[in-house]
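Below, in structure tokens: the form predicted on its own, a single chain.
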Amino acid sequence: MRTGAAYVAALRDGRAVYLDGERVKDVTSHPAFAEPIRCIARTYDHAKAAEADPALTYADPATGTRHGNMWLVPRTAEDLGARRRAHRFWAEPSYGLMGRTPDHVASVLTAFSAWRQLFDRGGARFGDHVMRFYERARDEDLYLAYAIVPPQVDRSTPAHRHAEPFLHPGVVRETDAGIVVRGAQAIATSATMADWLFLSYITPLAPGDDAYAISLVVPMNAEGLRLYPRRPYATAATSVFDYPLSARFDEVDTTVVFNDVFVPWEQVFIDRNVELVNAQFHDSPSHTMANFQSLVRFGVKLEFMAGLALRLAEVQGADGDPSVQATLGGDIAALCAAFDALAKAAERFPLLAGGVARPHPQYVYAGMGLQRRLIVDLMRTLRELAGGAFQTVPSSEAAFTSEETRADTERYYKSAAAPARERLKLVRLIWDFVGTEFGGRQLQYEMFYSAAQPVVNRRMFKSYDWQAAKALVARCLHEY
């Protein structure tokens, strides 16, 4: 298992990251990326320190080498429990705010390795490619991001019918050694701080899209690969006190551009096969395993939100108010407990198929469907509990350090239950969660990272046990 220092060193690989029109020389030291990279590095160190812990790692039966549980192919509910602990381990350092930590795409790769027969359908060599890269990623503890959603150029037209070809990534030519890829993919969250990129499509491809029907991996410093991050929030954060979340946990969504990137055959999992690309996430355990990680991570965020709400009530001296307690219980605790139950049900009642224990889709998709509603409701509840607190804060932490303003700040910004600095530190934290640009991105991410609501609802429709429900109705109808 790798150390944090090894992870950081690997990022100094000459990758082409462009911010504000200029190439970033070193992402590990640039203020836009340094803090989230530091968070990941610390977690790698904690994982390394826990290498012998059977609660977080497993031993390879062939070699005895221990690997993190994010690489464990689940065969039982107990294995899913081991994966849940690994996901929580990676989510807690950022309080669930970083959705694409290394364990997310590790879930995708692990699921692919467990279902290599899908890739064998394109030729046994492609199944071999999947297995070899999975083993490499596992052994080196690699951090992968993925780019699987095309830009919003023209969603009404298949890729092969666009006026300009290869706006979406596709194969422009083939050589004996590999393929050459051109085009762009959107929303590659955390790409600037990952080791490798997995490129494919989760949006369904249409007949005729063969040139675009690819599934592959490339290192982030591949020649011709360019990364264009959105504006990072850390660069606008004046201090950690004023922006405690923006300054530390922005994983930075990124557009990736392939300018004729050469991809060796051994890094290709699917080559120009529409059927297999459309099947890879849902026929394999990939989609449910990746979104099981998302449920566990979101559960950590819910706990954080519950803690914020209670602490705010305490600082305001309102935690004994029956109406506030009713809000905390009914609008926060009940929702958090219900979501926690869904994640644990997905683990404890797996769908067993092909020797793999998939988190039960019924509970995974129920959680995904509720997730976007919960985040809206809980953020609104936090705003209601805060009331006018967000409007009555000094302009910055400098109010406490200035000789001219310190006395007034400490006298008039306190509450009966907390001194001014403690109260304002909490209020700033909550505002960064619900009100800043970082908070707005958190809301948008949770609402749309998986798919549009109708897509999630249709997955739920297909996963629910309608036959059992119909059987109850049939029995009732036949009783009289």
Ligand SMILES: Cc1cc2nc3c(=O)[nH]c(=O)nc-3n(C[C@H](O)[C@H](O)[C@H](O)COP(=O)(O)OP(=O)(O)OC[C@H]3O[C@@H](n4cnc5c(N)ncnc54)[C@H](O)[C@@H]3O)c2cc1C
The other form holds:
Amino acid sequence: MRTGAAYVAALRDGRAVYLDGERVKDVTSHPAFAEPIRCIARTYDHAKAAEADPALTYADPATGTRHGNMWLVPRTAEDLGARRRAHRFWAEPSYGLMGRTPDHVASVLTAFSAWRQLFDRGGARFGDHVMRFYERARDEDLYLAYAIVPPQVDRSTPAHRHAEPFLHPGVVRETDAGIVVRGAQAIATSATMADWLFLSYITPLAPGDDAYAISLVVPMNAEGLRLYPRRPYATAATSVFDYPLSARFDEVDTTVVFNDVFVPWEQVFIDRNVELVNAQFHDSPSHTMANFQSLVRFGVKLEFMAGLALRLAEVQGADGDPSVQATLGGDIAALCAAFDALAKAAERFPLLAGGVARPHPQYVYAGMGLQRRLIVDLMRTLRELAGGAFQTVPSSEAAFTSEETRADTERYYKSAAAPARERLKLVRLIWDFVGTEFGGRQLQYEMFYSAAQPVVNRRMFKSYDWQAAKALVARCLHEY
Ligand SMILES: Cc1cc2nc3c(=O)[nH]c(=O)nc-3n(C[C@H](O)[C@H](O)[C@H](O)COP(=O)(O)OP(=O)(O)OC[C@H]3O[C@@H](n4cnc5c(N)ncnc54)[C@H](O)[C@@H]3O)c2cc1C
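To complete the pair, please output the form predicted together with the ligand; the form predicted on its own was given just before.
Time for the whole complex; same chain goes first.
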């Protein structure tokens, strides 16, 4: 397992990141990326320090080498418990606000390795590529981002029918040594701070889309690969006090452009095969394993929101009020506990198939379907508890340092339960969660990190045990 310093050093690889039209020389020292990178580096250090801890790592049966649980192929519910601990370990440093920590795409890759038979269908060498890259990523503890949804060019027409070919990524040429890829994929969150990129499609490809039907990995500094981040929030944050989340936990969503990137065969998992690309996430356990990470991560975020709500009520001296207690219980605690139960059910009652324990799809998709509602509900409840608190704040932390304003700031912004600085620190934190650009992106993330709501709902439709429900109705109709 690697150290934080080794992770940071690896990011100085000449990757082509363009911000405001200019190339970023070094992401590790650029104010847009440095803080989130530090957060990930610290977590790598903590993971390294816990290398011998059986709660977080496992020993490779063949070599005895210890690896983080994010690389463990789950065979039992207990293995899923081991994976859950790893996901929590990676989610807690950002309070669940960073979704694409290294354990997310590690889950996809680990699931692929457990299901190599799917990739073998394109030729046994492709299954070998998956296995070798999985082993490398595990051994080197690599951080992968992924780009698996194409830009909204024209959703009514398959990629091969677009007026301009290769706006969506596809193979423009083949050589003896590999393929050349051209096109853009919409979002790869965290790409600027990851080591490698996994490129494929989770949106269904149509017959005729063969040139686009690829699944592959490239290092983030591959020749021709360009990373175009959206506006980062850390650079807009005036101080950590005023924007504690924007300044530290922005995982920066990034559009990735392949300008004729050469990809050697050993990095190709699927080569121009529509059927396999369409099957890879759902035939293999990868979709449920990756989204199990999302559930565990979201559970941490919910707990954090519950803590924020309670602390806000305490600071306002409202926590003893029966109606506030009812809000905290009914609109926050009940939802957090219900979601926690879903994540636990996905782990404790796995779907066993092909020697792999999948987090049960019924509970994974129920959790995903609820996620976008819960985030809205909890954000709204936090706003309700806050009232005008977010607006009753000085314009910045400088109000505490100015000789002219300090006395008024300390006198009039305090509450009976907290001095002004403590109270404003909490209020600014909650506002950064629910009201700033960072907060708005958090909402969008929970709504769309996987797919639009109807897509998630259809997965739920397919995963639910309708047989038991139908049987009850049939029995009822027959008994009179
Ligand atoms: C913050 C954030 C982070 C993300 N991170 C990643 C990442 O790391 N990697 C990655 O690959 N992707 C990432 N995504 C992309 C994400 O997977 C997609 O946004 C998601 O799958 C939805 O696809 P879309 O954006 O193309 O929206 P669309 O599928 O176009 O949906 C937009 C809206 O249009 C509706 N709609 C779509 N098609 C039709 C139709 N035919 N008729 C009627 N209505 C329709 C949908 O219901 C929805 O309401 C991220 C997205 C967000 C917001």
